[in-house]
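Only one chain is shown below, in structure tokens, and it's the form predicted alone.
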Amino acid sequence: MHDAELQFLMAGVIALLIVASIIGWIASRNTRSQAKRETVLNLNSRIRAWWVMAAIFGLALATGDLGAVVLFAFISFMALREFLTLTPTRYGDHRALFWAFFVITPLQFILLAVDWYGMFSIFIPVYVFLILPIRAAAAGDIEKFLERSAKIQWGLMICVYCCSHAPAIVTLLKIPGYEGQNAKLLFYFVLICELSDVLQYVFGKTLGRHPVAPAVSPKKTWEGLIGGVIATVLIGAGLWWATPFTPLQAAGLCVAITLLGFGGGLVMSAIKRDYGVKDWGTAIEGHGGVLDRIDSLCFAAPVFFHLVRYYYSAN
């Protein structure tokens, strides 16, 4: 927290929320129209849940390392729960989600605590994929139990596997000549993650015509997404000081970031068209549930995770 460029970072960020809470407050004062007025109510609704999540971003990350991956797998507990209610299953796999909430969501990131990279990367994908099965079999429940699996399997997957890639940032990535920053990377990478969905959600708003998925989610456009991704990658790369990138390759890793993130929200969005319902659940004011908000960073963590210690890593 003593990193003048991370202070500058959160700066800036606090600076966008007294600017975005100012225009909700004058439009809020001006706007006439039932219609616009809802869609003012939900902006102000968002902003205020954004106050509260950078608030809760920023302490976590004065805590330490440990701070953040404990507020991480707080957010993929919250996330798993939100998914397998939606995906109901059935008493025979009770025990199955018992050790999927109790014993692998904290194991995972108890890996992370510990600096263990090599079981971090495999103990979702490959051990639980194979033994939790077996426990769900072990019920004796085998009513739809190729779909019930799926559901248990791709819960983890998502919510705990691809979201601990996340706080993976601080604990994993040794950096040569980037030694101690690395709350900054973690930092970074979600700016990048949040301002495209925001971004792309404005220019989706106001420019808006062509939707590319219809049947999916029809207020995701193309307009939205090239206007947001562009902004994004923009942004991304004036802000390359903040990182071990040059320009160049903080632009190529936001376009990877706002691309996949973009292919989550439409994955996650399917998901929930298919069982005919619009947000995850409601525990963030504005933005549905846990699930809403981090659906695109959930995609994009995996892929800038590895990306990163591939070309950068010395471990």
Second form
Amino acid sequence: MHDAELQFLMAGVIALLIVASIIGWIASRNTRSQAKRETVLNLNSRIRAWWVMAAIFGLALATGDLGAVVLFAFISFMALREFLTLTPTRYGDHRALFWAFFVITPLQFILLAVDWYGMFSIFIPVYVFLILPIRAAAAGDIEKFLERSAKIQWGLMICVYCCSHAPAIVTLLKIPGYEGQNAKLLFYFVLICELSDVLQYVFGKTLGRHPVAPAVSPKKTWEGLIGGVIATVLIGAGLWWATPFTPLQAAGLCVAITLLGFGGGLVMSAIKRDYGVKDWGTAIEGHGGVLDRIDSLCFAAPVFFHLVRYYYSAN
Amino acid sequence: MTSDLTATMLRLLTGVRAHWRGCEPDLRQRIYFANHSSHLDAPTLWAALPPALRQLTCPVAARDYWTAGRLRRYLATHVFHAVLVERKTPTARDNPIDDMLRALGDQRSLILFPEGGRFTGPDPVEFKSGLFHLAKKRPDLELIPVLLDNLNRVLPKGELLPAPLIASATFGAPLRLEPDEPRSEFLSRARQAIIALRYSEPL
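Form predicted alone done, so how does the form predicted together with the partner chain look?
Next comes the full complex, this chain leading.
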């Protein structure tokens, strides 16, 4: 927290939110038509929620590495809850669900806290993958067995396993010459992820004409994607001084984050559309559920983590 | 105090959301009748009500279950303010309808599960006649159908450990007993009102 660069990044976020709040306030005063009012109201509740989310994230980082681990454990729990609420399961899955929430999710984050990289990487994809269906089979309900097992495993992979790679940036990376600064790298990663979401939304709302996959989400357009990616990559490269990367390397990593983030949003939209819902939940005003907010982050985190680990980390 | 704390904990565990589709929260005397599949049904429906209504609303519950053990007895009498009724061998002197009428008085509302037990199917089974007798004796009451969803996944019948999925309580439009409406017709109409809520759209 005594890192001047991290404080500078945080001050930048606060400045950005102040500007956004002022724009939202002006827009709410100048909007007359009913259709636009809805958009402006939603925009303002989104901005209010951003303040809360930024404050929670900042506080978690301020309490140290464990704060980030606990925060993401809580986020994973909420996201998994939303995912499994909308996913049909049967009575025979009950014990497996209990384990997923109260044993597997906490364990994955405890592995992070105790710095056990090997087990962190294989716990859910190997052990849970094999043991959960054994438990469900023992319960004796064969109806749609593979479908049910696959859905629970998939939920755990996205909401818990992938999401846990964000706090893994803090605890599991050992970058020579960047010791003690990993919290700043997590802040940078989350900032780029969320900026990418926001900028894709802004470019899509203002210039969006051609949807990328109209059957999945009419709101995700080529204009939003291209504008959002270019703007985010430029900002991400400009913030290279907060990272262990050169400006060009930062730009490359930002391309990976933004494209995966877009893909994550698209995949989760396809599931929502299939289930016939607009949002995963109602936990965050204006945004929908927790999973609506972190879908892009879940897809980007493991890839960012492994790229950085492979090219920069000493372990 | 204990009641408010318990209600908050129940709302966190079940994430319950109240959807007022056919009526608004109101202090007038009502009977909320709902489908029943989990021990959490009565506590959760009670917790989903706004605090002012919650204080005046009593779940009707089986005496044999809620007096077994000190914790349940304490919860039933001091936290939920439940009306405990005899469901197995009602007699003229120990009649559930009389207990409910006494509890209603002139300001309280009730939460009632007219199936008379917990069932695991997606739709409620045929109703017992208690709701009809109450409607007959107290025609001034509003009868509100409530669809409880997902609680059978949070805590299914026969399980001790909960899975924290998000539950919901959907409140429908008030029903009244028509003059001369036969018992079976009224009960089946009330049951259909709950089933129909599964397919209702937000107002």
